[in-house]
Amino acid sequence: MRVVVFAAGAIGSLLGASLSHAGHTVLLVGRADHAEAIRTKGLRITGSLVETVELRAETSVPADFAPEVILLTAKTFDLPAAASLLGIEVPTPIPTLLPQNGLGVEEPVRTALSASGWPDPERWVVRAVNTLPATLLGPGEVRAAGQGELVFGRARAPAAGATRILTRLFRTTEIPVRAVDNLERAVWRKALINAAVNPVTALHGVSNGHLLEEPYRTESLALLREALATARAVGFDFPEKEVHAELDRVLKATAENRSSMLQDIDRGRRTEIQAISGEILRQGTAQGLDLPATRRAVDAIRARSPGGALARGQSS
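Present the coordinates for that one chain in the form predicted alone.
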């Protein structure tokens, strides 16, 4: 299949490389420096896998490339703007994957695509949860820190056709693909772990494994409790013991990893705090919950993001 990876950063580039390995025709669309590095030297992948992948890379979708599917891989804060541009560059709707983690991702994308001229974007936009550990080290270079997976929802109207196409597409790659009956529950499950890990590592400048120890563990568990309370308030009742075990499993498996939010803070970039803790705070407050630890974390991360306390959290 012909695939456009739009707003290709770390995750998008890694997904594109996997699809290229599987024999698909892949075009990465990204920042000028990233595209130029890939054009001249190939996409360099290091970490658990070391290779250089030859891929076509551009800063926009050229007229001679007619994609059959799109991966929209912008960071959550850039998604509406990227979707607006995508709707102009690819005016005919086709199956479009959103592999971002975080809450409240789909609707802004559908709204932006609709405003750009796509009819019925709810038929074409498909959400997935990804656990691929990828870091953009610099233009044209991505580090893959281990194995992850893509989680899709079961194919259901109105996006049943698009879901089937995208699920089949990734089942041709080496990336494990799993389908679940309730994707929103899977989205919340990932958000719980992210809410307990990302803000603490970012604020204290520590790798994930430090959250197994004090004083970071107490801070992390406080965020997890508030995220769990919010999830329950909106209809997702996760067993506390199960989520605690999942948190410990993730922290041990990624002990040496520096979270994406910490990397963004270190580089002076916007973080995705809004799509994780900020959205938990918004939804929890709407349900009448008091979430002091989450509020403190959101305020502290925003204060360290470009634009100061008014920044709405994101990364690139």
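Got the form predicted alone; any chance of the form predicted together with ketopantoate too?
Chain only, nothing else included.
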């Protein structure tokens, strides 16, 4: 298939490389320096996979490339702007994958696509949960930082056709793919882990594995407890023991990885705190919960973020 990875950063580039390996025609659309480096030297992948992948890379979708599917991999805060642009550059609706971290990701994308002229975007936009860890080391260079998978919801109207196409597409790659009945639950499950890991790693400048030990563990577990209480209050009841085990498994599997939020802070960029802890705080507070650790984390990360100055052109 012809695939466009739109706003391709670390995850987008890695997914694009896997699809290219599987024989698909992949176009990465990203920042000028990233696209230029890939055009001249290929996409360099290090970590659990070491190789250089030849890929077409541009800063916009060229008129001669008619994509059949899109991976929209912009950061959550940049999604509406990226979706608006996408709707203009690719005016005919096609299956569009959203593999971001966080909650409430789809609606702003559907709204932006609709405003850009896509009829019925709910038929085309497909959410998935991605657990492949990746780091953008620099233009044209990505580190595959451990194992992971892509989780899709079972195909259901109105996006049943698009979900089938995207699930089948990734089944042709080496990336493990799983389909679940309740995707919203899987989205929450990942958000619980991100809420417990990302702010703590970002505030203390430590890789994920450090959260298995004090002093970071207590801070991480306090965030997890509040996120769990919020999930329960909005209808997703996860057994605490199971989520603790999942947290430890992720921390061990991605021990060397610098979380995506830490990478953003490292590079002086905006973070996805709003879509993760900010959304938990919003939903939990609306349910009458007191979430002091989450509120502190949101305030502390916001204080270190550049506050929207770099709202465009960021990607994951």
